[in-house]
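Only one chain comes next, encoded as structure tokens, the form predicted alone.
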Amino acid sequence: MLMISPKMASGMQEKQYTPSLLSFFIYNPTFGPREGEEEKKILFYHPSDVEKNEKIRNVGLCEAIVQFTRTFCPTKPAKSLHTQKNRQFFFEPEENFWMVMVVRNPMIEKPNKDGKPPTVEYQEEEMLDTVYGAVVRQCYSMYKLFNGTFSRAMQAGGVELLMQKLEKFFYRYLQTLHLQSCDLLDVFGGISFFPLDKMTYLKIQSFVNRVEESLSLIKYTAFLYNDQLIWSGLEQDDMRILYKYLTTSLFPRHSEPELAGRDSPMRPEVAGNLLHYGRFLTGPTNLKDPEAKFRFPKIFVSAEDGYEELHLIVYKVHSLVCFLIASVELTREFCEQLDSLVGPQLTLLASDICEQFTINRRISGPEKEPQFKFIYFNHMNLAEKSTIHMRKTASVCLTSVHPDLMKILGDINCDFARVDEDEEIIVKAMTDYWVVGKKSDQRELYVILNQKNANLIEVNEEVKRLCATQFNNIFFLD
């Protein structure tokens, strides 16, 4: 991505380039052990139009680096390699299967006088290993959600099947990677939760029980409202990656306005005197269509004996989304039964939750610019809250603070990761902002304060006030 900033009155311009993906490949060193068989190691390579010898050379270099670093620490091989122009990230998700992502460092191109070529300055310190290392792990988690493990494909159809699956998945997925938008939220991979009163929560619990009892094929159920999780019956790690897929990929594709349900492909129907505005986001777009296809995405979730293959049903009423996961292929009869059972009840629940949403906004007061912005993350339940991010999707990340401040947040997070003890770090930024990081009992809080003339004591008191107002039911060690 190119950003141009005007420099000097002469019209000369300085060009800034953000991090970009140079290559991404997956290899297994055991597949081509002998000389002349090196190409067999390569299971996937992007971009695909790279000359064969260059692919072999790049994979061989990564293999050598990994093997060399094992001599110093056999249990912890290399995770990244820093060079002036780019950075390589290594990840071994399964034994002998290596994923490598090569990212070009951000750089500034400064024009020279007298027609000389521009001077290029690489800003290698602007990239954080923790952020882009998390992106590589997300790549594998997303692949595994829809395809299962690499080993599973090998058992089902050998190397050829695995290569087909990798090509089909990563050809599309890598196009959705926007590395310039990656930040601390990618490290956390958290979930934004929707606060509910007890009565509404019990209504949802009752609804889930009724649905799972009436439709025996449904194994797991979860609810989201405005991209915030209300309830989930899935394992935490499965929910984490599924939440990312739903909020950054599936929902944005279906985000057209729904004015009183009239934009829904399904015509509102009256069922038991209830207006019904439900529709499927996966599977059939219109149940009334005789040609409707009843194909639902397959996903793989954790089970006692490894992983189980299920079908993802996503059903939406206004801003309330209910997704159900079934164990077998689904028919028209089942979808019609689900629609008639879930649609009317979900319409009522959507009304109750919308009311709760309005109450929550009223309690939080008018949306004026606060003196502080924060990111909160709880490692125990993956709860995440950010007032820094105005919008975060796969294609765009709008933050309300300068990238330099986001870099400081990432540096503080790296410091926290090095030690197990609880601690607090306070930084005075060059731009007169104060940045505070608190780590306490598996929870992390990062605060950015815009108080130019404040001192250390005043900043500390301000953070205490923030904890008292925003996190009054959460215990932070002083």
Contents of the next structure:
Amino acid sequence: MLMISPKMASGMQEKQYTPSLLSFFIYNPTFGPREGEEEKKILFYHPSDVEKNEKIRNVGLCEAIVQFTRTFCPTKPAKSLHTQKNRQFFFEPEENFWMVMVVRNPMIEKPNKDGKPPTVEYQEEEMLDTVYGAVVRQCYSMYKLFNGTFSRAMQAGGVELLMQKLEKFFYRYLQTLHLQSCDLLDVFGGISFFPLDKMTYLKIQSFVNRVEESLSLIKYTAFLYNDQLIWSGLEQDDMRILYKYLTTSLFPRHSEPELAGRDSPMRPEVAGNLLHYGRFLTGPTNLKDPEAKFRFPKIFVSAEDGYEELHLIVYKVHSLVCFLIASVELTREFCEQLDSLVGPQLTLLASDICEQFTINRRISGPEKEPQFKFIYFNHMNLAEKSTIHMRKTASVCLTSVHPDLMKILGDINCDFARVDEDEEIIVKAMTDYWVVGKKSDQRELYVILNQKNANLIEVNEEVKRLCATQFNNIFFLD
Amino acid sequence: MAEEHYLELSENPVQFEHASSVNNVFFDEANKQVFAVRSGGATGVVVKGPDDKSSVAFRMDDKGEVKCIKFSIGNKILAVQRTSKSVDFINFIPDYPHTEFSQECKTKNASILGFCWTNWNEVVFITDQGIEFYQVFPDKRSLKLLKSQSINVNWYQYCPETAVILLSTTVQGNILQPFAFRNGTMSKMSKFEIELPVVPKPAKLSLSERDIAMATIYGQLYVMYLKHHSRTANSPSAEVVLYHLSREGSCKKSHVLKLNTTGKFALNIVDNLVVVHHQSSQTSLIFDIKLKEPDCALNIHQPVLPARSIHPYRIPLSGPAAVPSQPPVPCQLYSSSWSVFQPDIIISASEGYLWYLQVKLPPTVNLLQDKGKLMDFLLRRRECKMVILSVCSQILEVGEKGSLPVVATVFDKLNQVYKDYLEAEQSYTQAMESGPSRGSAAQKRPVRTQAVIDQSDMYTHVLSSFTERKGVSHKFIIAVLMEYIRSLNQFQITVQHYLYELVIKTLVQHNLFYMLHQFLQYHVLSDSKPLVSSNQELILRRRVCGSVDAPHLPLSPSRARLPRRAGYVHRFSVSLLNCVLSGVFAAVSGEHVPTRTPAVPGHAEASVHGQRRDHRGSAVEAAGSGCAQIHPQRRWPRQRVCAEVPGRGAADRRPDAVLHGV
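Now the other one: the form predicted together with its partner chain, given that the block above is the form predicted alone.
So here's everything in the complex, that chain up top.
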């Protein structure tokens, strides 16, 4: 099964194929150590219609490679295997559990004259290990968020339960992987923060504290506006994956019907005497409905002793989303109480923030195309900002620059990751672009400049200027 | 049961010889002096009050029964009224003739109802036919009439603080005519009518002197009218009606205090509170006219607190004969022999005591459940600071569900007062700096009342102990601290660094580094210089080393790598970072490391490293499914220009006012 999205290169009759998922499997070598029992090792295999022996062969190969490379470095087994046609990524999230993703290399199909079959040229160097390695890790984190660890399922119901869970989760999840649009941002897995003044921020703090105090079932609260994070009471790593889920899956799923005019949220609910526009994104769609189900997705977040199982309540007013995480099964009464408590206050906050948002926009002037594009990431707080990426939708993540440039960014990032030292890399790309990567302590900044005929010194000066004007409140070492 | 008596009599009353057949007792409201006149003054006059030191004793000839006796302001001249026609004066100024001189009222056939001193040498006679304003010349032993006014007078009241005399006129007595005196001038103010509950059919005097009192409340002069309940009128209980008397303009009915009961009442003003004593129930009520009742358009007030009696008072046995074992005698409160004077004086003539009535604030705390209202009430009281702080502690102590909104309300109320003071102070300083050239009335330096509760007060008395108490969830602690910081920000008050320290300390203690980071990110915790103070350094040093796996800290002299969690602390801000690091260094190496070393200017010299090299040639390559190139870590030289900044020690980082939503 190939997921192909051919792109027509202009002018020439070349066909370009982006990277695509060939297979994805999870195995545990300890489950079938004896000969003839190899199939037992396989916990999940995508695509499922592959013949059994081939599955066993592929798993066996991976096992062998990992085992073989271990002899060189026992603590760091192989992470990836490069071949001409595809690339395999290995990841051991839990002891003896291996996740393997096989991605077909991007390729160019050149038509031959004389009716010969077209020649295929694989571009095996166009893919970055860091990017797809991050994708595999993300797969696991996402599974863990909703199901807990593998070993948890093993304890609860043995291999059968684990396999069921894996099947149920990954069958859907893999369909949402868009390998062709994976890039540096997947490596970062960052969180975009919403800029807000101190006072509004404190108001939100105050609101969060009050809600958590009066509804003691709620353990954690987080706040987003326009898909950007404002506050999170969760730990950073949990927030990171939850943010990914919300922004790439849950919100787009709900915003599309909204945009289409269905399921209009503009109908105010009257709770008490207060009008509000709040509604649940998870759980009941309509509180008034007597048939409404009060089931919320379960998530697993880190706690002091391992993991705790919680329920995710996502509540939305306009662009303001507040999600609350409660520890026990939730009832209708609770939802109604929450609706009447949170709804009106959130409506007020939403209008406050919206006001700020428009003011900020007015100050920064009409949205004109900036002279440069950048990606910023801070490893410390996972803050990321990109002017390269368009708004994410459920299906694709659009970038406004050529994939080649994205590739250069990824390369620079790899170089940065190799050393601890702060450094700056300036690259002149083929297409008159200059790409500048700057690593300062925990922060990374990538700038793409489009300046023809600029020399190195000029570019350097330009970046310095940008840092001083655009990032004046961010600390860089030089 | 907790202490509930919120009113008490002063501990050191003015003691005088109690009234008897040979000893007449007089009280002068202007000087707050009690006169004990024995046998018409022949066997002695003892003047006491307002404090023990200022007592005077003298003798005067017995020229008949004394009706009224008062010193002029500053005890300069004594005036004694013995007949209804004249007032006698005696100089008390040294070197002046001590002999009495007398002044008859000017109006024929008028009888003097009383007199009031409005200055050290100015006196007003109130007769049944008008008032006469005199200047006294003690050296000439004569008086000069400055001004007079004819008017039928039933009775009068005098408010010494404002020098206003109120005359009851007309047959029913309910038209009141005030006069104001100042620097030898007498000015007639506009008269006003008191609405009587019942208008008597044959007109007769219906407004009693006892039902009217004058006092200044919150700096404004009010006429208080005790409106008794009447069976015929539709008023089930008595009330006190306050008329605001302004120097200019008319007198307006402004407040109604509901007493919700009937009987005999007396009024006092203590600390701007109207105290209404009810004799039959032996309790008192207090009203605060600035406390707004939410659902009343007109200013109708209910008692602030439930009725309670004055705190039981025991009369200590005086004199050398007092035996320690003998218990003090309880004093009968609300006795019919009590006389009540404005603003806060209660006199028991039969026992010979003059007390000042006082409000005790601590008992009010438990009687007023609405903490917002309680704060409004307390913030207007004189001795409120410690009580307010204890209320704050109390609210935080309870920590029951839903207390955060209460905490927020209380903080907002405190900070409103705090802000008002800061603003007044600021405008004063500005006025001083710009110089008095404006010629405007020299601005007075704003008085810092006890109600101004600043951040250090909150920190010292409430927050620091609150955060250290065991058994309080850290969530609640942080919520309270953030609420206080929010409130300060809302009133645009600069937050003091020690509050930030408290937040940081609490967060670090509970390993909530991500929260801490977010607060820094949104500048909720500002990166202020004092944050580097040694105190903070100590806290962090202890915390970071204590709670974040300190034994495993890999440390190198050039760069300290804290564990991942501490990584937040590691770099969240330079000042903090510096103190953390220097703390860690000092802890580990035992030597002092300077917190900040001068930054080395980065040399960003670009150097071309190499041209793109075709790596394929060097890589093992195999077609098909075979293994081609296995590299966990791959080096890939490429066309690049490197400007590498050499790594530097972590100690020289500059402030990192972290990004704003970036």
